[in-house]
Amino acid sequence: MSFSPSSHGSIPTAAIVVIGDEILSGRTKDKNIGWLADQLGALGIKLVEARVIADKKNIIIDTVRTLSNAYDLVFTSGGIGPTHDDITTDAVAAAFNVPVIRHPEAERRLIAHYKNTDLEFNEARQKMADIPDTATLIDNPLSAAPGYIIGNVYVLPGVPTILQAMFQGVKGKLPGGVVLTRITVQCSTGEGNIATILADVEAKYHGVSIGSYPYMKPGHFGTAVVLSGLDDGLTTKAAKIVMREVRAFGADADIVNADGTVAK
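Taking the sequence provided, give its structure as one chain in the form predicted on its own.
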């Protein structure tokens, strides 16, 4: 259960698009959404939406256009490798109505990279130097093949280790916002029992949003109540009210730290 979020003002918004039939089929498990969500949250960027879509050109075009218009930043992962089903670049270029070009700097980096290996810089690998016209390259410190930025869309590979290394190179240039304060109140009762308490607190403390997430552990169950807000003092006050009201209801409730220990 999640209550309606409050407005977060000028915090930049973002969406993630994971592209790949292998993700949808279950053959490959996505590891990028959660990691990117953590990174964006630490930068004060609010992740609003994440989609997993097929390797279909029209679907990629429509998704990129829609999300690019809806949010401040869009991050894609997958589909920029050397194989026939890596069609992300063609689709992203079409979404921005620009041609795909053989990018001289991308090609130079790839030639230099493969020169020091026993692998041939063949036609398939040359494809990784094809970039939408007007795009800016994103450095790839691990395998040379660059990602790129076009408009507000950051195009990254699907391999988690490479995506993470490349993101580190751009995150300092992202338009960050104010980092939200997030406080967790762990309650030893079901969310249905405290729904009215949470709704009342959220209504009273404007600018604080509240989400409730049931959990089950050996021997007991409960609800993790997560309060988020721009104003640290207001969010902390609301969390303490939740803790007090849940205790008054008759259930245990404690504010817990990120490592799971009870806050003093």
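Now that we've seen the form predicted on its own, could you pull up the form predicted in complex with another copy of the chain?
This part shows the chain on its own.
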């Protein structure tokens, strides 16, 4: 049971597209979905889906178009480096029906960057100054080659450290999300024992979403129940009902802080 974008117009929606054969082959393990999910959640932006797709131009075009139409924001990761399999920019430009241009400011930054290295600013690297026409640059404080924004699509690199550094520069400018209240009730019992309690509370407290996540620790197992909602008062009230009902069932139950300590 989750929020539907349409029924809560004030929460911006987002999708992530990870572009890269190396993720699909298993060679590289994706870290960008989880990291961006955390960031978007903290900004009150609802991540509705994430896709991992191949380095194929027609697939990238179709996916970017579909998700750009369906959601408020789209973040892509990967495929903007200097090599022949870096085709994200060509595909994103095609998705928006604009040409790719050599961007003077991007080129200036790259020339300045490579002057400070012993690497040649050759034809392959010059490709990183090519940007879809009408896009605006996203600064890259680590390795100069910029990302960019076109329409509602944010094009970022695949290397996690660079993606993270670049995201810091844009996150202040994202459409302000409404921050959800999120409360965790830690329960010393299996989720199968409290499933009915959770379903009942969710049915009664409209707008409060409840997820349950089993965990095991040496000596015992339990369930983390996470309640989230736009209405802080309502979400807090629902969390207290869950706590009371689970205790009435005979298990321990406490509202806990992010570090797992019991909230006062």
